[in-house]
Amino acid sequence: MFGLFKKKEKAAPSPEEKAASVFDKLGGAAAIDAAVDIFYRKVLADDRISHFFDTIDMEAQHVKQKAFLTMAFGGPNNYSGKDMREAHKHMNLTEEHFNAVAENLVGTLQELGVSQEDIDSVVTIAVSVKDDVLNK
């Protein structure tokens, strides 16, 4: 869907494939920016999770969502903002909450026919910051 994002082959990757990062798997900034679009769709549709940005200005959370993803999926680093430890504290965020960011975010890339192995890679990253946004 959209074109953005770069399907993977049955065969064996090459070098430079095992070398790409996430972010370039995914299709760079322009797969970043429609998958975090069409998360915050989903985010703000989850009763779960939805009211933690009732107050939030959403256009600046794209923002740094964006750039977020970016960093963190091997892409350029332009993320300024706060680590998720400090950026999530405050929130009292349970493991049913991240569950259902994590079903959104899966949600997402499967819905713009990411592969299911750049899903994992993506679930990793993700789980990788589980107890700092949790607070653990």
Second form
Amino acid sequence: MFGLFKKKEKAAPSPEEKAASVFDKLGGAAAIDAAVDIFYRKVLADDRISHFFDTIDMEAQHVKQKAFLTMAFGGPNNYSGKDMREAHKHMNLTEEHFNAVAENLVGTLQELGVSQEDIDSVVTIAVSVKDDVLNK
Amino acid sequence: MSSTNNWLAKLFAKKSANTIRFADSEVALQDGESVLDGLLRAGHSVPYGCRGGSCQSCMMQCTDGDVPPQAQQGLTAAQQELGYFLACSCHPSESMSVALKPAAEKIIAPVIDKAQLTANVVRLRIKAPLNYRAGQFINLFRNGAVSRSYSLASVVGVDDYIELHIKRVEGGKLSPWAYDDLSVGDEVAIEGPNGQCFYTPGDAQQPMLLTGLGTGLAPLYGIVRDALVNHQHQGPIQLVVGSKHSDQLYLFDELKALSDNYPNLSVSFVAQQSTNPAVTEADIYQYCKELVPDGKGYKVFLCGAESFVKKMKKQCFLAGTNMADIAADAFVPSGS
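Can I have the other form now, the form predicted in complex with the partner chain, not the form predicted on its own?
Below, the chain from earlier opens the complete complex, with every other chain and molecule after it.
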């Protein structure tokens, strides 16, 4: 009888919803700055990809990385993929380059004490931009 | 009766609306509308990108009124102090006046002093009533048409003139004129100030590294005195000035006197080639690396040629300094 009035099963949270909790757990927009510093420092120190950043404007890049991390952490963003694709189009990037960035992202989250479960949801979102970055 | 109510409601609505004054017009924000959305709705052209407070494309300047803190999220202390804010994240509770670019002030003022600093650098002092932050730069005009940017070496509240260090660039359109022809008593036109490389009071104990090449000393000389004299900065301050040859360096006596007065300041002069015992023969990057091996928690100021600023910025960042704590002013050669 009660079965008739059974509540609708709550849908499992999407990666975006899970990641949004990471954004809040880290402390919102203010905390993203610290995360970007750690992340960007790792990227610049990574021989596999650091040469891509030799001639760029570090501050402009920092702002872009902040936009990317805000998106990956599920914060407020307006990601369309167009800029990401445009910016990386002529760089001849490979899977290895993408993985290097992803590893640095994971390292950053570990350093910030983020749980493995939350890291997984962030990585899921980060990987969703892969085709844009590799221009596929 | 109902028409009176209507009239009252209209009047009340008009009064309570947050009005944004922009480019000689007024826009009343609607409920929940950001400054960006309001301006766009009214047909104004404002650059924007993510609308989420990240890309900073919609950065504007508040010229009157209060900026809500969330509209300055992620901006540097210098940007905040200049009233910069992100229009997409700005939901003001009161009216504001906003502008796309800082309104430039043009002033005609006399040169009151001219002195030789090195074989090809002169110091100009101009009696200009300018409101600025030490370390910012101004545009100096020749015949009201050609202009070049020069950093301010002077400090408001300490110097009652503005001071520029001008290096003579052979074939340049402005510096040979300023160097050879400009004399005490001549009037010049200046415009400004501009730039975000200046001391922002906050943590008086924070260690600081200021480093520059050649006339990059000009803004640093302003910034370091602003920190010490106007803001009583207590933390250790390292000032490192470099050049190719020691005879391109200057202000030895002034900086000696300053560091004698302020024990938390230490000054180093370095050059690739030195014939002066007061100047250490060293590579400035290596020198700074050894001086500050761990840049964590530091506030850094970098001034000089673009290549120097770029390389040093990366070095300091990799040594642990937060990006938001690195202020830089790159001297870019003029195209024409």
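Only the largest set of C-alpha atoms that superpose within 1.5 Å between the two forms is called the rigid core. No experiment lies behind these values; they were computed from the predicted model shown. Residue numbers count along the first chain shown, from 1.
**Student:** Could you check, with the core superposed, whether the Cα atom of residue 81 shifts 2 Å or more between these two forms?
**Tutor:** Comparing forms between these two forms, the residue 81 CA shifts at least 2 Å.
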